[in-house]
Amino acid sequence: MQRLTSFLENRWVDGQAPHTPLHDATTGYAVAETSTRGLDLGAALAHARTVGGRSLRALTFAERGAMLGELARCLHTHRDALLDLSRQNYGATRSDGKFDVDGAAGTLAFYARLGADLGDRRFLLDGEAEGVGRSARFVGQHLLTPRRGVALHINAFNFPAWGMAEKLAVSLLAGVPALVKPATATALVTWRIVQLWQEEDLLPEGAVSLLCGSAGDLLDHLQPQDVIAFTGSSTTGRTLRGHPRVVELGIPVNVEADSLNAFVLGPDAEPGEPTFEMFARELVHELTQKAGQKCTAVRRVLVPVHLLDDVREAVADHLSRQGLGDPASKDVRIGPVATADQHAAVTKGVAELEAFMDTFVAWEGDLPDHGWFVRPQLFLTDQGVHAAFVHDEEVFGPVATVLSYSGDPAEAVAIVARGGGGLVCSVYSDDAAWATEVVGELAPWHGRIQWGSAKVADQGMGPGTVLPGFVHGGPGKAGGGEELGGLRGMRFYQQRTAVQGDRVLLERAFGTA
């Protein structure tokens, strides 16, 4: 059985027995072992801290992003043996792994392209600078650096590829190194991947940390410049939010958690017209990849009445060309959801929904007889805002619920606007006074919106996709994090200083923004 070890302080470490094993979701059999036992946290972190800080910021912005660029090269190098990888450990289609691989590669790209346009730089300006007073010699600029910290990344178990690389390519940019802390169960993928890069000597000394297992200790060795970066659930944020040690030293934390995230169909949906298609077509796309286990995947779906039945024979439709069974088929779409402990608890909240709403829709055919398999579905109901557990709820695979409504704007953002919070929203509408209208009263819940029409209905990539060039997170239930953005995303690692002097000088030390 595959051991995975830790690498801290430039070094693999294992921990003491007894290990925890890790599984492959589709046959139930363990595949791993891994264990954190007796291993020194706080020294691990300090050595980030000071060689792995050190290092980085002696980096320009140049450097960096070619550093990044060599670690995403080496991800497409070995992508097919990744792809098994994600296979063997939690049951990810050849689809669904390449979405995590290359989703993982693109994002280091797109940091190591935007590190060679910051050129030879080791900090930015925020804006011009400003006069003090009345003379136009004093001023005042904004300066952002890096924080002298180290930056924890607890990752989900859902992305241990693109989760991982969507915190690393931002804050090994800013010039913040990271320990990164995989989910347990599905680390392997993780594991492999630090393993190659430092197999390849691609990462300066102590940029890089990985830790596979359990947290233990490691919270109580934070220091002030540090920083939490999580994506998780929001009862482990709170938690994460409220430790002794956070609180004390005013150590800031990002959450990604829960969303209960929502596709809304204008009543000026036609049947068989390229938006309604857009809309059917993604909604099934968004229900069964990865088996519903994204953090963008749909929850709820609202459709005015006059439209549920061309829904319901659009969805059936897309479904029953959905395969559904062991991952390395190559005709299966449709895998088991990662973990044992996932699918017992996908499984719950299926009895929920049974228990007080009817099947809209669902995937036909046998389940596996081994594995953690679960069968696609859209549930129904007409309850609309007072649908307390749809909006309070989130069941983490391949379940929806459709929300009949009246298809009146302000019927339909109450709806959403229930559940609190969302990383994003899809629209799909060619009435401009009606979209306007419901994407601009539901953008303050959502970190971002999709408006699905008639001219976009072949080029859209999905609400799903997470792109590195504009935000990833929401307000409210869905943590009220915010991640990537381009160069939004490294304003968490770094700084922000107004230093106030001498014009001449400032523009010597610093230059102009």
Ligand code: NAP
Given for the second form:
Amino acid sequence: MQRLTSFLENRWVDGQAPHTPLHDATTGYAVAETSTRGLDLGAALAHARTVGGRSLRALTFAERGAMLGELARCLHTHRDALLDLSRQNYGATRSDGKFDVDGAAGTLAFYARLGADLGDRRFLLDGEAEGVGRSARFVGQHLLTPRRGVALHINAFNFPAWGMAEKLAVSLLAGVPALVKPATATALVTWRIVQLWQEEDLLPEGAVSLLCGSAGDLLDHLQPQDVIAFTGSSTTGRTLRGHPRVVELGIPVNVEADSLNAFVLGPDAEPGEPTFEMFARELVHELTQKAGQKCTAVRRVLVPVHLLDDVREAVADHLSRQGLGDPASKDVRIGPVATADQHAAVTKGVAELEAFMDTFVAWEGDLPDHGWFVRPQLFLTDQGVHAAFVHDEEVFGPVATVLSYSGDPAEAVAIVARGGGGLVCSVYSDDAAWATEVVGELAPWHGRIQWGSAKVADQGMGPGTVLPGFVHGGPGKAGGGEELGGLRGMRFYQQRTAVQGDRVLLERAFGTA
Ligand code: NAP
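The structure above corresponds to the form predicted alone; please give the structure of the form predicted together with the named molecule next.
All chains and molecules follow, beginning with the one already shown.
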């Protein structure tokens, strides 16, 4: 069986027995094992902080960008092998694996271009110099410099490639080394990628460390200039934010957590017209892609009462064209959920939904009798803001709930806002006045909103696709974090300092904005 080691202090190290197994989601057989027992995580962080930080800060933005470009190229070169591993470990269909691996390469390439644009500098200025004294000579200028610590990147199980890359691209371009900790159950792809990067010698020493397996006492060794970028459940997010060392040192923690993302269909939608078709197509895509295991997948679907029958018909039609089963088969679009725990959690969530709602529409067909498969389905309720479970619990699989409503914009806003803040919301309408009200009122509750309408109905990749130039994150229940968004994402890894002094000396030292 494949043994997944960790890459710490510039070498591959194995933890002590017993090792934790990783399984094939389609068959349930163990495919690899890993352990972090007995590893010196304090020394690993210190090495990254000192050696990695120094080597990255010695590079200009253009050089860091060129390095990211090489990381992206390497993923592209080994794409097919990585897609095979994605299927073996977490049951990814080819298109689900591509979504992860190509998304990782695309994000690295995006930040590579950003680095090239920033050129031969090693830090950034923020805004213009402003006067602070009686004469124009005494000014203040905001300066952005890389933090002198290590970034702890703790990732969720559902995106072993992209989840790592979307954090690393930003952190490395900012000049901050990272220790990556993938979710244990799906670490195989992450491990192989870091191995490939090391084999090709694409990274300066200490820039990227990898911890495969449990976090152990990692957080006890944090230092004041370190940061944590976390993706996962709100429960773990709360544990990390409340860790005594994090609280004592004021360590910044970026949390990307659960999100009850909503689709809102406007009352003006006409079945058969582009906006309605866009809604139905994207709804089924977001329900079934990666078997619903995306933080941006749809969980709540607001449909005006008069359109319920049309939506049911359109969704049933799209669902009937989705093959479900062995992800190795070319015709299969929907694979299993990633782990036995995940299967148990989704099954429990479905039972809770079934307890007070009827099925609205479901994928028809037989589920395979082995592996961790879940039937894609939508439930229906007319309880609006009062359907507490639907607004509070994220069932992390191919499952969502249709909430019927009157079409009134204020009612739609109240129902969506009941979710407590999300990553992305999608609004489908060609009624500009109606949609302006809904989008404007929902914006404070979300990191991103997609407004689908006739002129853009055949474009875009669906609201669940996170693009590196736009912020990813959301307020409230979604964790309150913000990642990506081009240069915006780098702020988390930089210290902003107002430097006050003689304008001429400051310009000589740091240049102008
Ligand atoms: P999880 O159980 O919270 O685990 C996430 C990561 O945290 C894993 O690497 C896990 O390691 C680690 N971890 C758990 N306890 C820890 C501790 N005490 N100290 C340090 N690390 C710890 O979440 P998950 O089941 O992997 O992911 C599912 C959740 O992630 C869903 O709720 C989903 O919405 C959310 N998600 C959000 C986004 C987003 O961008 N907002 C993206 C993807 C997923 P082990 O695996 O070793 O336990």
